[in-house]
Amino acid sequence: MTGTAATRVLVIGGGIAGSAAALGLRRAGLDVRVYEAHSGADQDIGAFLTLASTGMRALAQLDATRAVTAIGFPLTSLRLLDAEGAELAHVPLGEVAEPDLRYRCLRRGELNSALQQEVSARGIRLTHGARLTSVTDGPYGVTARFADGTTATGDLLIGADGLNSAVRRALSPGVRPGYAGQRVFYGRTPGAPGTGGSGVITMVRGSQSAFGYAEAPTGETYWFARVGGDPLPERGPGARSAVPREELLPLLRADPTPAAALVAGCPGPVMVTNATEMPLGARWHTGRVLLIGDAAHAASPATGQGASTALEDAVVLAKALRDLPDAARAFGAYERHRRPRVEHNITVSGGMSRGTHAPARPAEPNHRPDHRDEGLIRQLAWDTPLSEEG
């Protein structure tokens, strides 16, 4: 939208989604600013993630690329065991012939924090402690307002704010994410050799859950459970729980799998929470006011895409206010190039969690975790102007 510097836009949120947007726009010529809720980077303690090659191409459109690959470690194949622990398939993991694409195997708090800092060092004001209370969509400018009194106000809004999102209450207040089927635990065991090797991440279809882990060049394993059954009690969308070991090592030691030596390996209690997933169909904008990330299209971890759609998000985002010429149009264009991939993965892995949707086998067009999507890497590149049609 003619983006220039006279541009501004207000971020609410400042994790994976609202800092890689910020970025992003800041690249497309617009004066940006960042509000997080939390007083700092939120460590989330035990957590891990993986980005795909899909999330690091979208890294490197906004130069962020040097700020991640300083943390976490590359993940180069994936290795596919059946409940009994015998291997089904060992294929290669995303673009491994460029070391920058590669899968990455990291922290969630770690990669908010390479983020933040990434933001800050390229003078885009954040702003932390800014809790969201009410947004006021006027004829000329949006308004935020925040718990401490405080107010902002730009030329458009993004809301970036994740699962429990507030700019989403304001702007659709009857939508809010569900149980997609499946209690996640998740940690991390120290000195565990043996579990397939650094830059291999496992995964193993067990009789009473999904498993998975990586091991860290340090020796550390990352490993998740996924366990069907009833949600944990409502705190919220998102909510985490340390729960004793004991929860989960009888369902795995059901199967002769690496999966409960490895749990019962882990020191102290584990973590937790429900897989959500957001509606499909839900409204993505209104006015000046757009929803991004979790905030928008928060799927169930299944498919191990959130963190990558949202860096994905961001790039499509600053492209199409920097190519087209008002926010409606812009806005309109972004969720014509979105929704499909990402309600698509809404659903698959939402399909995963409840059981009613087998877990992509390596070998199915499309499904490769080494498929190269040829569509969405002309959709993220910088230097292509994005289309108004999806």
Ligand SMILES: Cc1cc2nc3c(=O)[nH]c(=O)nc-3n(C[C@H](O)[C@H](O)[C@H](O)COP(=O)(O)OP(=O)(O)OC[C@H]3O[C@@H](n4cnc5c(N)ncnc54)[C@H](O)[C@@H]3O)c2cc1C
Given for the second form:
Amino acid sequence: MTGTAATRVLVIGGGIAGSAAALGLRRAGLDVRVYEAHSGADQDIGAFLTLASTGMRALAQLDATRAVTAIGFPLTSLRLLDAEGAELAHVPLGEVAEPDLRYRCLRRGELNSALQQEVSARGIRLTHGARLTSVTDGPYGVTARFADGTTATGDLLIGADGLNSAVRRALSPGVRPGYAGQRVFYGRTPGAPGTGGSGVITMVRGSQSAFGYAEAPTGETYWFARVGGDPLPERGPGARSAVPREELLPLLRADPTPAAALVAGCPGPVMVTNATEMPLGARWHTGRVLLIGDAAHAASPATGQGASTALEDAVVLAKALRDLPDAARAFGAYERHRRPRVEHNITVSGGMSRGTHAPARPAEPNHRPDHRDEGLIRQLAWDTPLSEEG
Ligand SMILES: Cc1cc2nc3c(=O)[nH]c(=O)nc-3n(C[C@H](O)[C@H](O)[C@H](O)COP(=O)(O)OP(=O)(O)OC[C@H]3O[C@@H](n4cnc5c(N)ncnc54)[C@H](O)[C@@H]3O)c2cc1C
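What I would like now is the form predicted in complex with the ligand, since the data block earlier showed the form predicted on its own; can you produce it?
Time for the whole complex; same chain goes first.
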């Protein structure tokens, strides 16, 4: 087995994928260290995300449910409105009957902090302010070099350093995410009651945007708007800007839905970023180095699966290194298990962003948001060995 305490794993990036991978690798018995570029917790003002039931299931395999259910709030149903504000559907969301597996809406910075605290609580060393600049893979180990001149050497290196991954640049120079056809605005509006009720996420098929919102128990409403058109001026994929609300409001005002009032009530500027996605078929591993999370398979945010798939990656990687005899076979099995699912998500999500793929219709059995994927459930189950075939 690869997963012995003598196997030293360097995880680059202490975000969602990296922190979760550290928890999984430790649980699998490996010696793991995390290197995070930011010097403190990520304070991404306004940014939030939803974790799907599959992501919550992955967290449960890592014994990290409590760390995450202590923050954010659960979502139990999905409401769909048309551009006139008429309700098209209202269906249960995910595994509603299992409180620990319910969809969850969280601020991104809070989720990162909670996972990083869990990493530290388990005695895993997490170094902040360590920005990887290069990777040297050799016959006896892999060495990471950081911007401050320090180095670290391990048996394996996991690139969990997100959309603009430095590890990916070392592995596949020239492979980078591209624009997925939409800009994404997001924000939080205080005191906006009557926007759908707690536990409900509402999606609005607006005439000029795809708008979504959910009311937190605090009374704040979290919202996003995806809008087609040219990308924001290039400052690197994933770059965010604060812009005046007036950039978004004219696209919402034509529709008699709650969207315009929510954005108008948002204090201060709103945030905007380009939706980006990785090309299909990009290389994920070579030698002692493997990419996970957005570094490997960033998708446009339309399906809202990026964080959940990052958590799933962490569990499957830990199981692969626990169950297969060497890293090459473990990385191969990992890829066979993960690539079909995450590339399907890139395709569907990108299609929704570009308007070439209709959003899932909640009434179709295989597209229901409460659909259980039994294959994925087996893949994630900690006590079920990971097959090599995928
Ligand atoms: C607007 C928007 C909305 C979204 N909404 C959702 C949603 O509702 N649901 C959902 O599931 N997903 C959503 N996503 C996607 C989700 O945020 C990502 O898929 C997820 O954050 C990926 O996690 P990650 O750990 O791979 O990358 P990240 O979260 O980006 O973490 C990467 C980490 O690596 C660190 N790092 C970067 N470079 C280096 C380096 N050189 N050296 C060391 N460390 C480094 C970073 O500081 C960071 O901490 C959304 C994305 C966007 C843009």
